[in-house]
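Presented as structure tokens, the chain that follows is alone, the form predicted in complex with the ligand.
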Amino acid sequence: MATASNPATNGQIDSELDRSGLGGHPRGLTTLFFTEMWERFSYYGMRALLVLYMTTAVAGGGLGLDTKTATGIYGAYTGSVYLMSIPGGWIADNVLGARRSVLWGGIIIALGHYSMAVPSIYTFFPGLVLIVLGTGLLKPNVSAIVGSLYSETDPRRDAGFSIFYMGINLGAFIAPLICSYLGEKIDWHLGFGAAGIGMTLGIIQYIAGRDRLAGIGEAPAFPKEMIKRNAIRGVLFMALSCGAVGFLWFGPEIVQKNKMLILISVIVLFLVWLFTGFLKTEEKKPVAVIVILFLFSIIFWATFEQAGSSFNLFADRFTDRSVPASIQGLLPAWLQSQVQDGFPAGWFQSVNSIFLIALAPVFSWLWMKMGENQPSSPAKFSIGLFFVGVGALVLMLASGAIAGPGSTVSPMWLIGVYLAHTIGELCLSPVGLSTTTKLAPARLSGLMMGVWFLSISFGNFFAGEVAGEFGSKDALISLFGKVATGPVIAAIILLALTPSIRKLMGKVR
């Protein structure tokens, strides 16, 4: 993973610290905040449309795919986005440097969205691939640059990441409101185009603010020949990763059918190699903890990341989206006519982000207030898993409340689901990231960060697979029942393991 080190900030005394950016943070944070806000705007704006577009009949301007195929493609796409952060981080460290990787990533992402704005199947899939590659270059490296704005001991470091996470969710909140309206109500491709415009604005402000990042995330000072060689390796690394996913999802039928088994075998082989052939004795304990958290993290994301697929379909097909007459009366006339037959299903995609923005400060306050008494990292993970399971359980009950074919349930169900999921996310996501960095032996910090991203990637792959069971009422009860049971059982197992895990963790909590 990229280590965009900035020796300039290390060892500075307090009065020399740059406080001219957002909330007394370094100026560079302001630029990175808006870059990531717009990147996430484009990512979540398009994501809110993707499954609905693929499953809409050709007559309705969609691709007319069945839900199983659509959710499978969706899982392959979202999983690849996170998978690609591993070669993306490598390219930053060995070829481009983090700063230029972010720029190139942004440009490739924007091209991907514009490609999807063209109404043709021939531009649809290449568009998805471009977004996957571009996000791999941008996402891990923009976070790495945030880290390098602060020295290891800078007390503003954690707060800096929290502000950055707000940027992520601000983008993720606004995007579905705009893109889903344009996409669902006017034309799908207009929605995809809007995502591209968002990314373009992000690139413009990144270039305009480049002075604020001077000297940070520079390209490695390797000899030219070596950079060239690394560039070829980096491209091959990305191509191979893409090719592997393509082969599993679209290759021979026997491979397609067994792709989850193959993925699980890959995980097992990787772990065996890690422990028997790679780790030094003193590294085994902390890495074992990271691996345990990695496995539970996959289960969490496999549930959480149903948001854009099965939950989105639930919003579209089974949720009452009518706007009460009293509220309609308050809207301008043009909007009234637009929402007469219900607001866009994708608007529910904003609920997670708005809850996150509201609750993140509450959780920071809570952990601070509890101080030494706050739950340990594995215990927080267990709480996270429990809540993500509860969210799915709510959706199972909501499915049970569907009266019959064609009828819908209250939107409060989905809002409840997203509330539970946001609480889960706040217990698990930031904890996973920081525990990984704290436990990782120094020589393995990049690899271990990659392991964390890999858990999100695999979670997305599995989420897509599970969401393929989406169907009518009975299928939904069974689907969400299973999706609820997995994480709740996992939460109980993890809680039982917590004392032993804490022993392995040593001083880290």
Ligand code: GLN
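What about the form predicted alone, after the form predicted in complex with the ligand?
Here you get just the chain by itself.
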């Protein structure tokens, strides 16, 4: 968590004196709410199209890739987006400060989307790389700034992150409706361009609201020569991280076949380095909690992030997307012609966000109402893991209901999946963000937030590989059965470990 000793954030606002913002929260939360809303609009709008675009035949305007290759690229991309949070957090702490990192990150993201809007494979992949780099700068630092708005003991803290999380999902709800329609029904690249426009709007409002964040996220007060050296190191850090992912996914065949084993080895080596050569003695207990939650978070996101790959393909190939004639008759003539062959598969990507928008205030109120009696962070994680496993189980049952080749199932199956996943997400994701900012040593706030996003990164890497098993009815039952089992077992293990973890947390819940 950022405090006065952290040069990247340059102090916390005295939150007890600032209740002039949304719902009695610090006013800076409103600016960050809309910044993240538009950034997530750009991300989820493009994400809803990505696998479908890559697997669509060239004659249909896509890339014509097979499912395994497309989901592998998708996993590499989404995993890299969060992997860049590590160098992005480091750059904020040592070069730009959190506030400028968010600004520059947004600009680079927008350029990436506009690059993908150009109908050429030579601009498609560079566009993905730009989005990866820009998100690495923006994502961890906008969350770190949210944490800086509150003191460690402020009872509004978890509620503030829940409101912030609702902003994320407002953008994620709107984006697939617009971008999927433009991409699937008109032209793929129009959808990618719309995502870029969303990020541009986010940049504009962030600049307009910069006064609300005065005194937070300032650049470090280091000598100029040190800043220059750190900038070079930061660029090299990002380049090496991107290069490593490229080598694992597109390098020699023997490397590609063993990339998951290599990733696990990297996780182990990273944790060993963190505890043996980097942390001070008094920092080890709180960071140990972050690391434990980090490991269980990987399992959660490996299941949850099937949404953009295997779940999206299930929506496209095995789900009834027809619009009843009675509803078609209520639509404008131009839209009736667009939905005669079914609504866009990407629209299902908005279902999770609809539930989040509806339920986030409920969970925010619930945690506030329960106060000191609410479940601890590890217990909330256990609940989240259980529900994400239940969601995958629902889709396994839906796969069993497929009658045969060419048949489809009711869209209610996917809606049920996303309801379960929404409950799980609300119990884990905003709580993980909040807990990380509370437990992180002051001097490592950006890095520790990067560690949290690293768990999402590795979860996405694993999710992309698992989604490669997507195929026939029997393959789907096997795929979703495996995806359901892991998080449920993990939930039971974490629940058993919760008393020990709470001892390491001290006064932090």
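Here the rigid core means the biggest group of C-alpha atoms that line up within 1.5 Å when the two forms are laid on top of each other. Positions refer to the first chain, counted from 1. The model shown is predicted, which means the values in this text are computed figures rather than measured ones.
Shift of Ile290 between these two forms at or above 2 Å (CA, core fit): It does, since the Ile290 C-alpha is displaced 2 Å or more between these two forms after the core fit.
Rigid core superposed: Glu152 CA moves 2 Å or more between these two forms: The answer is yes; the displacement is at least 2 Å.
After fitting the core, Pro378 CA displacement of 2 Å or more between these two forms: The answer is yes, as the C-alpha of Pro378 shifts between these two forms by 2 Å or more after core alignment.
Core-fitted comparison between these two forms - CA shift at Leu494, Å: Value for Leu494 between these two forms: 2.5 Å of C-alpha shift.
Core-aligned CA shift between these two forms for Ala440 (Å): After core superposition, the C-alpha of Ala440 moves 4.1 Å between these two forms.
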